[in-house]
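One chain is shown next in structure tokens, namely the form predicted alone.
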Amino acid sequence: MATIGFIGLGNMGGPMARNLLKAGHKLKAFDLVQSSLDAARAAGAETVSSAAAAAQGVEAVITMLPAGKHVRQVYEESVLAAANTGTLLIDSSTIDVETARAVSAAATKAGHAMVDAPVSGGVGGAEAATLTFMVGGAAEAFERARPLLEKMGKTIVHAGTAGAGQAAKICNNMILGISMVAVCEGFALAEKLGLDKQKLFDISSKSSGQCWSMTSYCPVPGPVPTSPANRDYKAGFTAEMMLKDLRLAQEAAHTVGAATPMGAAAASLYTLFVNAGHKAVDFSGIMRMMRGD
């Protein structure tokens, strides 16, 4: 089994971790949060003081971290001169395309194989290994990265060159968010309509107006047992994170002139929704906002 260094122990981090140390693999852990790095020794992880100890003498390191800034700094200040070389790169980081090319030509340049590997799942989906992996990079170090993105996830996809996994992650957010507004709308039409919700749902969910967002994640309580709505928006995927990743899609339509107008507008409502204090309340909880609660 291999030795890994894991940089990032967060809600998302710390689980995808603890599943390589079940699969049998040793980790040299890192997070700035000593209560992180707490839990991963109680797994069974060694920890380490800094970035660039984790990702020395090791077959891989994998980073989860906040944002592209973080992402950037961590490779380029410790992560690119303390690994060996030859040493395989995974990160998980949700960030821009940009970031995430220019890192990677960095960790080529360096003698390093690298890949951007952002997930979807939430935190259920990491604590249950069943993780959707979005790969960017050479099919070389993505089949070097796949037998450990395995233990983690359940679904692993080769979108295809460096960025083309980030691209494919806030494609696919940007539809998420803008399907659950409007399927927020419906149901908060229904409601003023006098329609009952799960009317509704039993006919929308088999017909024109199904999605993932209806089926799966329907933001009103009652349908789908297990969706955030049941447990009071408790999130799985906080509005904040939503938020995020349309705000990444933005940047990146502007960089490339693509018109993505309902994104633009799914953006501005999240911001709403943030900004009047629910940042950490999961992403369907926005159908308090079109509710008018």
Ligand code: NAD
The other form holds:
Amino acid sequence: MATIGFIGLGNMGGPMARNLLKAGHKLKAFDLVQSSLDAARAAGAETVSSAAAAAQGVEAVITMLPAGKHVRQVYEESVLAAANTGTLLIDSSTIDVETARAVSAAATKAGHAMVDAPVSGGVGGAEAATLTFMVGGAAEAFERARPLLEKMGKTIVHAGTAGAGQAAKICNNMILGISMVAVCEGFALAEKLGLDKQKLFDISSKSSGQCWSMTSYCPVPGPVPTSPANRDYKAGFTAEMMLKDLRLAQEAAHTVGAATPMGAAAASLYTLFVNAGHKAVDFSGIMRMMRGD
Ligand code: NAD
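With the form predicted alone done, generate the form predicted together with this ligand in the same format.
What follows is the whole complex; the chain from before opens it.
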């Protein structure tokens, strides 16, 4: 069993850290928030007072931080210098591809092995250890990371070289944001045409309009009882998080000159929805805006 430094014990990092503890690993855990540290200690982690202390004398360091600027800061100011040469570094935060590649290059230069390993599956997946990890980095680093990721997730995919995990994450979530808006538009139009939502679901979920946003996460109450629409759009995956990922996709598209007109439209729609005060609502709650509520 390994000793692992874990930095960032929030909504996702907290339960991911607990699953590593359950699997028998030792953790040196750090977060800026005292209540998160207390929860990690109660779950069996050793808590430390800085990111550098979490990275010292461990076999692997996992970061689960809000955005690219936090990852860059924690790596540049603490992790890269504090970790023993050859330490495995795993960043599971969702961040921009450019920062992921820059941090990975700096890690390699400092003599460490690094992978970007963003996740899909949300807080429920983090708690149940059923996350999907999309991993970018050298094959050798991926093989070292895999046994640890398997304790926190169910599907572990090597997406390619450094940054490929983040690229996979934003492409997937851009498709998700676009498809959610499309499903909302379809149900809003059906309502205006007097077509029963269950009938549209019964037909479309078995026809060419079928997609995850409809069959697993239907944005109207009724057809999929587990979807957030049945609990007043309580998140789930917040509109703010979706907007973050859509913006990351737009940034990446601009960097490489890719045309993503539907992604741009989805980003604009989620900006309107978030600015209207709905940032904490589930992202499928954009149904209300599409309906004109
Ligand atoms: P969160 O805000 O709940 O947790 C982030 C944690 O990082 C906080 O506890 C914060 O105190 C800590 N932190 C910030 N700066 C720090 C620093 N310098 N040193 C130590 N700790 C620091 O966010 P989250 O929901 O856990 O998400 C984490 C990442 O996972 C994000 O990049 C997010 O986009 C991604 N993600 C989230 C979800 C989700 O459903 N919540 C799903 C997939 C991916």
